[in-house]
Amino acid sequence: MTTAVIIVAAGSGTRLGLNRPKAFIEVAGLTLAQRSVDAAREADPLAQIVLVVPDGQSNLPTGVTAVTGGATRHESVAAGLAVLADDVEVVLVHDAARALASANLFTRVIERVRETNAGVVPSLPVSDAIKRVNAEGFVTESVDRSVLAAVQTPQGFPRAELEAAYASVRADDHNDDAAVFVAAGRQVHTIPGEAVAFKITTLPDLERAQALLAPVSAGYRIGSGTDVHAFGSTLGLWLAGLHWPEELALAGHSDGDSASHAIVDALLAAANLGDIGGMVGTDDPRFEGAHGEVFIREAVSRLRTAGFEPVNVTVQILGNQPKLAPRREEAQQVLSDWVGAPVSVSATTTDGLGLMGEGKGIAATATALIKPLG
């Protein structure tokens, strides 16, 4: 089945206040329109790509069918439908403002349309509490969010059915293609969407997109680290920067804090500075019984000497004990203070498998994102 992707890029971008059409604003070196075109091409290199643009717009991506948009989104999509090739059977409609939507999302929509011969939209669960309010701004009732979904683009449809829907449904009654399709009596399926496929409408949205793409273009680096310690025979565990006096301590030359040590290895690896063993040695008497704070602060110091600083760190603890949840926030605060950047902490078990599953020790894995100073 031949595919076409209509990319709606005719909006003025008034709410961004940048005095040019939103879809032709650059983020990390590429316009929103170009990023949408690239994702569509990666998903289906043979697809016809129709770009709906403002009147007089130049500097368009190559290899697209360009058409001038209308006064409304409905009119713009209709203009795109009017220039489809005769052999197109599946149509995706995508907002260029959702420029971070991945090629995988396009592919999944295409495949689902072909499987079902129905409409398909990506969606995300609604996480915020939803209230119905009156004209005066007072809350009148709560809305059950479990039956709600936030829909995204690209939205996909069988070409003939979408054209028929657009021919039969009033333009001013509906705000997206799925609504038009349903109003025409046709079925729309949902598939899981993507958090990064958010719509860029305001300056904070644009800044969010720039931040998400910055690591690719600004010398950011990622490192990972793992540390494992067996339990010893005495009480007084140190883990994630916290003391657990009623838990068995981990055996080791220092305090045995697997989480702190994994963070050190992740930070050092990101900057190509070796590992904790190379930094302090495994039997240096100066570090006998030393706590994780000593090692983390030393790793951060070496990072800065090398011209980097931490952006954020995640660490996951693997083991049956202790129960992390009651002290998770405390651990995150302590570790974030030592690192000088946000640290998120999580924990899991291994379902009875291995050293950790048998209750003989604790492991931790960490990932660190760093960036050049300044």
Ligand code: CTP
The other form holds:
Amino acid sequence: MTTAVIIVAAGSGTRLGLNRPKAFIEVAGLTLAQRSVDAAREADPLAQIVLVVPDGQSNLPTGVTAVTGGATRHESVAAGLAVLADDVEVVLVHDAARALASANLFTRVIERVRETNAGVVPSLPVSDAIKRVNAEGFVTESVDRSVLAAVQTPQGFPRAELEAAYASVRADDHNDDAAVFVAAGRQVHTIPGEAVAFKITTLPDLERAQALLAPVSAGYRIGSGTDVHAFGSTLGLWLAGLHWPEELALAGHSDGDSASHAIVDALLAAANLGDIGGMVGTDDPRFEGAHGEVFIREAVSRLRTAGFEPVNVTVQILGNQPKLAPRREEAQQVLSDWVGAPVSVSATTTDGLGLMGEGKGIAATATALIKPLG
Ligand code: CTP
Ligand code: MG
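Having seen the form predicted on its own, can you show the form predicted together with this ligand?
Below: every chain and molecule of the assembly, starting with the one above.
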């Protein structure tokens, strides 16, 4: 069964007030018309897509049957119906202004029309209290919202019945295609609609669409860091924020906790704030013997001053000793607390190779993801 989708995009967008046809305004790089065409095509790659456009409109999406619309939405739909291919049996009518309606919504409408051979509209329950209001603006009556539904597009119909309905009812008495269909005495089913299929009518609607399409990762940055310390000659290791009294301590100006130091470097690098050496200065007495907490909290504070906060951090420890697994959870908790975001800790040996493999020290590498504050 061949399907056509008529996308009405011929309106002028008066209420949006941008002095341009609404359907040809871009949101996140694509026009509303293009977004609607893309969703329809994804739902049914073989469907005929009819795009009803303002007179003289350029920059049309490719692969569509373009036709000039009329002075009203009703006339624009009629113009679309007039150019359907002969073999079309199911017709969907969609407002380009509902540009975020998903391909899945189109698919569900098409399937339901095929099942029922009746009209199908997506609908949502009404959540606001609804009142009847008189010309003076006074509430005259409360309306029972349980019998009401807010309907959306795409609306789907058997082609022959929709054409007959459009031919038989007076234009402009009805503000959507389901109304035309019902006025012609036909049945219309509802299926669950989508919140994102809202109609872009006013500026706040356009801003909502922009916000929904803004990449969630905007402003996110990553950084990596590495630190290596050789073992000294005394017991009492500090590693991954934990004290390991039975293990050889690492040598260094601070406590030598290479995992903590790698985390500091990763955080600073993500915000382009240099590295741990630049932050503390190797002869600064404040950091003599200091634990990882001091460095990590200082790095996070510098990050915040620069307008960022950590999202998450991973750190991998390279060395033969100590065995991390039994204390991994504990290390993750301590480090996460210092960073203020989840830190995952893993460990590996280096197959006997290099300084770590020879058991001369411990290295760590870390990756930090950060995002703008707020
Ligand atoms: N539409 C159309 N032809 C018209 C009027 C409207 O194709 N003569 C289309 C619009 O392009 C839109 C859909 O019908 O995709 C729903 O209409 P609406 O949201 O009212 O859009 P506009 O008429 O463009 O906006 P306004 O009423 O604010 O001018
Ligand atoms: Mg309008």
